[in-house]
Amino acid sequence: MTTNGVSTYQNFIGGQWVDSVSGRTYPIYNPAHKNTVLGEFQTSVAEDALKAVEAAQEALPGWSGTPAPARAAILFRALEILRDRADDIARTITLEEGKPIADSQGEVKRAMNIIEYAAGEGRRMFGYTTPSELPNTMAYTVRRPLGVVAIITPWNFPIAIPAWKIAPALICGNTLVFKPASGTPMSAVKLVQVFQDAGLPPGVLNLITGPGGLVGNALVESPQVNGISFTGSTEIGTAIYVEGARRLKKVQCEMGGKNAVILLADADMDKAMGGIIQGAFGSTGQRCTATSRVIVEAPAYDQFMNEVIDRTSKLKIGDGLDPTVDVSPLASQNQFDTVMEYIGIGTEEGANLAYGGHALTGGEYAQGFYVEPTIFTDVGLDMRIAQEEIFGPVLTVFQAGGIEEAIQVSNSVQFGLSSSVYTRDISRAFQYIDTVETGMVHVNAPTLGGEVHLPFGGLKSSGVGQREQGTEAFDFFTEVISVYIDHGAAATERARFI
């Protein structure tokens, strides 16, 4: 429905687009033009969530009983539809999240990759056979879907993160309730439409939009929800994990990061600079794998500071729809306020503001949530800007006397998602690999991202539960059942160990 040029989008429950029982909607805005309403979305409540769970429960026997290769055929159709709609969906991501259009295009490509990878697993849903210790006995394992799974996703990757949860969950035979971030629901609607048009049966994938509190709590508390896959803040993820464990649900949470690059004196400086600038300021620093810290070996420090400030000063700031823009607006007023607060905290704590640090509010920036790329030096390890996730274009720089001290600085935070080292010394590279406390490790490459056939996730406060992507994704979305078949004609005496 469209009123005054603004479309109203509905929830998707049981194969039907429906209004929330609340009867209320809320607007979302373009972060580059904050007075521009992009659409109205349903303000869902707990009753909507429970209706979606019920629809998923009703659809479960049919979907879980569909052969995995047949489920894969639907995912392959979804892949082709997404490929056809890639430009439109990338534009939607930029309009509602704000990131540069090239980043949005890359995100859609990532979603396509994970759907393709998950669909391929439809013919590889392997268990294994093993010799039994008993005569005339066959022993093997099979995989069984969890059942109804809640998918709860953040705003910063509104297509890729949902896709890397939804596609593996579907191929494993689960039915889903998808709760996207309230700030980026339009991308979620378009992703669900892709699966709908690919022929996914009614009730297999359900979408509810709106505030996370009531809806999220209802999904966590529902006895019909057997699994929860969450990406978001460490605070919320920890609470979901606790409540899920209390109810014996299977839970995975991908949470915060404070990712560090170690730059050793022997590194290829030009290669390192490209990765650091991209990691710190690409997507306006709003990635869980963004480079938040750089730890520079002392002999390279002055050269690094000269080059990082020079390169940062040349970045173009503006509307993400402009393909020449490097740094686009922050995603929302809340993100803008948070980043500006942290910049203020950094200066109050005594760090040196080496570059940037200002909101851009005049002229072409007047209607958006723009903040200059910002660099702090002389940062103490106990400062909040050294320890807490800022989730914006703010880089903190440290000096270290050598590889041991650099690794100590890298490990000095509660998070452990991603990290990187730049060096030509293979011995020091492996020293870093063996001792750095992160779930993803890069050598001579940025802290960003990963590939869909490898596990994604972190240590410490960055994640809990099984990893996402790679074969681990299918481990999370299934239960392994051990089968023993006694095919002998006579009774077999069995050892009674358990």
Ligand code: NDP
Contents of the next structure:
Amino acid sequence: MTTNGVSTYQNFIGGQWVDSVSGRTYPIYNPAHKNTVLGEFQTSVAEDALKAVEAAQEALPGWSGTPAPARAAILFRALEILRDRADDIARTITLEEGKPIADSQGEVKRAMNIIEYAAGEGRRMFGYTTPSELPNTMAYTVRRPLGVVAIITPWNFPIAIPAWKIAPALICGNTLVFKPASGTPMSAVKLVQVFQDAGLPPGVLNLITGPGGLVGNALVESPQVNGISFTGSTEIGTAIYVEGARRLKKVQCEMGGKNAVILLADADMDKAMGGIIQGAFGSTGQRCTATSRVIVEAPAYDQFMNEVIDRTSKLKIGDGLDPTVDVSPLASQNQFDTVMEYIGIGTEEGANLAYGGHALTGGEYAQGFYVEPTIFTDVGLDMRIAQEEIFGPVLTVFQAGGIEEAIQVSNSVQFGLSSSVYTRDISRAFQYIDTVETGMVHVNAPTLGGEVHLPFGGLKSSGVGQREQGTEAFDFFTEVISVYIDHGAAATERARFI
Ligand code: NDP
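Output the form predicted together with the ligand next; the form predicted on its own has already been displayed.
Full assembly next; the chain just shown is listed first.
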């Protein structure tokens, strides 16, 4: 339905696009033009979530009973449809999340990669056979889906993160209730339409928009939901993990980060600078893998500071739809307020504001949530800006006497998602790889990124439960059953144990 040029989008339950029982909708806005309403979305309540769970439960026998290669055929069709719609969907991401259009295009490509990778698993889905200790006995393992799984996602990668949960979950035979972040529901609708148009049977993938506290909570608490795949803040993820564990559900949570680059004095400075700038200010610092800290070995410090300020000052700030823009607006008023608050905290704590630090509010910036790329130096390890996830274009810089001290600083936070070292010294690179406390480690490359066939996730407060992507994804979305078949003609003598 469209009123005054604004479309109203619905939930997707049991193969039908439907209104919430609440009868209410909420608007979402373009972060570069904050008075522009992009669409109205359902303000769902717990009852909607439970209807979606019921639909998923009903669809489960049919979908889990569909041979995995036939499930894969639908995923391959989804891949082609997503390829056809890539430009429109990338534009949607930029419109509702704000990131530069090239980043949105990259995100859609990432979603395509995971769908392709998961579809390929339809012809593998391996278990193993093994010799039995008993005669005339066959022993093997087989994978079964978990059942109904809740997919709860953040706003910063509104296509890629849902895709990297949904595609592996579907190929494994699960049926799903997808609850996207309230800030980016339009991308979610478009992703679900891709799977619908690919021929996914009704009820296999259901979509509910609305506040996490109501809808997400109802999913976590539902006894019919066997698995929860969550990405978001450490605060919400921890609560979901505790609640899920209490109900003996299988839960994976990917959460916050405070990612550091170590720049050693022997590094290729030009290569390092490119990676640090991209990591810190690309996607306006709103990536879970964004570079939030740089730890510079002392001899390289002055050169680094000169270069980082010079390069940062040349970044073009503006609407993400402009392909020449490097840094676009923050995703929401909430994000804007949080980042400005942290810049204030850093200054009050006594860190040196070396670059930026202001909101941009005049002229072409008046309608968006723009904050200058910001650099703090003289940052104490106990300061909040050194320890907490800011999730914006704010870089904190530290100095270290050598690799040991640099690794200590890198490990001094509660988070452990991604990290990077720039060096030409292979020994120091391996020393780093062996001791840095993060789930993803990069050498001479930014803290960003990752490939879909390797596991993605963090240590410490950044992640708990099985990793996403890679073969680990299929481990999370299945239960492994051990099967023993006695095919002997006579009774087999068995030892008495378990
Ligand atoms: P939130 O934790 O605020 O929200 C994540 C999702 O959880 C949203 O869909 C939200 O719904 C929902 N939710 C909120 N409250 C509840 C609840 N009580 N029960 C169930 N679900 C709930 O995170 P953000 O969306 O703000 O995302 C940013 C965070 O995500 C950052 O910390 C970032 O580091 C992290 N992240 C981690 C990644 C990783 O792989 N480690 C990757 C990308 C981001 P609603 O929007 O309606 O509140």
